[in-house]
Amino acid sequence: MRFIIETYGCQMNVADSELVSSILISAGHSPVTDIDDAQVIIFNTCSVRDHAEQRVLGRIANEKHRKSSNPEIKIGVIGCMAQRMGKRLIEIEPGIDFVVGVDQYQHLPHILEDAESCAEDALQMDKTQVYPNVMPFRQDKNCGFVTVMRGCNNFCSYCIVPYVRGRERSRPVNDIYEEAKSASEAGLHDITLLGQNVNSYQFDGYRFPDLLRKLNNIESLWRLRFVTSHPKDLSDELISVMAECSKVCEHIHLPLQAGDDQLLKKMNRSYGVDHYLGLIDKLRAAIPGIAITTDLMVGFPSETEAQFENTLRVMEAIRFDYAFCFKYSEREGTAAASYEDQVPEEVRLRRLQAMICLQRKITLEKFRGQIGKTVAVYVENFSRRSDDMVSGKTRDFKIAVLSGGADKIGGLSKAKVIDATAGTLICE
């Protein structure tokens, strides 16, 4: 049958949709670009906020006239928010035709045959699934995601990850080696390790260290990078490697969430303010001109004027390079969906907009800092303003434009910054 997977949520779920699909093809399936051309629609999803599962669900909505018109279209939910809802979702939308958890896509081939034959096992967890010997199917022809490990043992008390993934578990040394030479080989050289968290990553005695100097010897690899860094788990050693292996890139994604201690104890993170802005300098130390990503939280139970303008006072004092910035979302059956004091929607969104506005002005200081350095672009595609200009990413993770053609496309080229917004650099 012709397949396509629409995918929300996370780089994890990016890489999962690329797994699903080899598995498929391996079925004799095909995959098409089209949706109109699909016999089946997937839509790999994503349970972190309520936002991301409504927009699934009105999605699925949307595609349900296809059904009426050619009863033989299959619609699939996989993913998360299918491990999280199960069968629900079916009752909530009668117009999906199977649902299958994170660790049962291997029966994707035969639900596709008989959708009733596996519907519990399809959404049973497997502590030990880590799909060995699947090569995922790559769209991407310049960028590669290759995921390191699954699941999550933080438990932090607003989110959903580690009741819809499971415990941690960590691929095999030698499986993550051959994928990331397979790709970067077939023109990938651009990869990113994914985990929820990397840091973490034990396999036969390998640590994460351990595994980053492994996959620093491989020719054909240009860049590697990995998300995501737990705070608690970052370690000196890491940072040294980080700093040795000409091939890491100069950035790292950590995630704060607050910059308040009591929040970041009622959340559950395991670190301090102090710790976080120590492992902020020991980056700064060890890896001049490192950039620094995080995630942020407005809006957390009980979170008071004056811890949320704690969390602005860090923002200022550490500048981040960028922010993923999101009000609280309560999740089901987490530990923080049964605290007291929620804080009201409209404080939230007015937190949210104040902590946006003040990100948004260091990123533009920031990139505006690049004015008039060289840097080495790899590039990805066609800018989305104009074929005469082409976009990629510069090692320390920032969206460059320059002008080029079609053979520029997988290469790297030395640009000189002459603008900036907050979110490109203008080169030239």
Contents of the next structure:
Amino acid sequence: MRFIIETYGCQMNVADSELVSSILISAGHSPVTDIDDAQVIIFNTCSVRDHAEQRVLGRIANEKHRKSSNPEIKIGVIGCMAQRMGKRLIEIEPGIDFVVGVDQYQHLPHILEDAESCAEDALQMDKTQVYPNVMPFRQDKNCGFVTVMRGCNNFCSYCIVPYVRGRERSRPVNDIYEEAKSASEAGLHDITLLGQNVNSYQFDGYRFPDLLRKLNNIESLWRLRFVTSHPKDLSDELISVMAECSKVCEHIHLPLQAGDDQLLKKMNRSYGVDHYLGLIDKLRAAIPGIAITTDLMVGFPSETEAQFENTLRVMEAIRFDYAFCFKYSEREGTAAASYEDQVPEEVRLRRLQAMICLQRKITLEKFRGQIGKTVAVYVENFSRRSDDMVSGKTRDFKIAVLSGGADKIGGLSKAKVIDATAGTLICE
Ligand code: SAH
Ligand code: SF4
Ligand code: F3S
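I have the form predicted alone already, so could you send the form predicted in complex with ligand SAH?
Once more the chain from above appears, this time first in line as the rest of the complex follows.
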């Protein structure tokens, strides 16, 4: 059958869609890029905020008309929302034919044959599942992900991920090495290691810094990155390995969430603001020019105006290169959803806007600070704006555009930054 996967949520879902594609292709099905050609439409979903769930439900409602003109068409839901809601999804949206949870993707070929069979098992969580022996089918030829662990043990009080993804488990170090080696030999020279808490990787005595050291030896690999790091697991050893390994890029994504100790405690983040600031100092001292990006949340239950201001002050002190700013969303079953003092929606929205506005200003200043510098751009594709421009990434995770054509794609270009917006370096 011809299938298409529409992916929502984080990079873990992007990587999982590549796994699922690979599983389906091995079973004889073929991927298509135009939904009009698809006989199977799969939505890989996210549950992290209510908005993410509503969006996907809207998309499914929009696409189910295809089944009335062609009753052969099947619609499936996989990913975190499938895991969270299971059969309830089919009750809400009867257009859905099958729902498969995050640990059962190997059964998808079987489920496609008979949408009814396997229905019970399709939602089982499997705390050891790491999909051994499945080589992802990669859409992007130049840069991509290698999953190193699945699940999360942290139970931040607002977060649904540990419930839908299960407990943390690391993949065998040799599997990761082999996958990274063969992918980079096939042209994937910029690899991002993936895990919900990637720096707590641990397999047979191998810890995350050991893994970086090992992968740094792969000749065909040019750049190595990783997301997402938790501040509680950012050891001095990891910082020195980042500094010492030539391929590990000068960038870290280190979610702060809030710049207030009381809030961080209620969030169950297991660090305080001083610890976080200390990490930033160590990173900047060890890795000159390192870019630091983060996740921040406004409107967590009981957040006062003063606490929110504390977060803004910490943002000003640190000056992140970029911050993903989110408005707290209650997730049924998490600890924070039962806290009494929920912040009114309009207050959440106002704080979010103020936060985004502050970060935009800092990001623009940071990007403009690069003007005049020479950067190495790993060119990934044509620029979205024009056919005689290409775009890529710098080592410190900034999007850069420069003039050029197909011959530049997949290679490194040295370029001078001549202008910048709050998201793109314009180079020559
Ligand atoms: N494991 C990663 C990613 C988690 S989800 C990490 O720990 O950083 C990505 C981001 O979504 C989180 O960092 C957090 O800022 C945000 N997020 C998680 N749950 C949320 C919720 N209930 N409401 C709003 N934002 C949330
Ligand atoms: Fe969620 Fe916290 Fe785990 Fe990240 S570390 S996935 S925020 S529980
Ligand atoms: Fe969303 Fe699941 Fe990722 S809830 S953020 S897709 S792990």
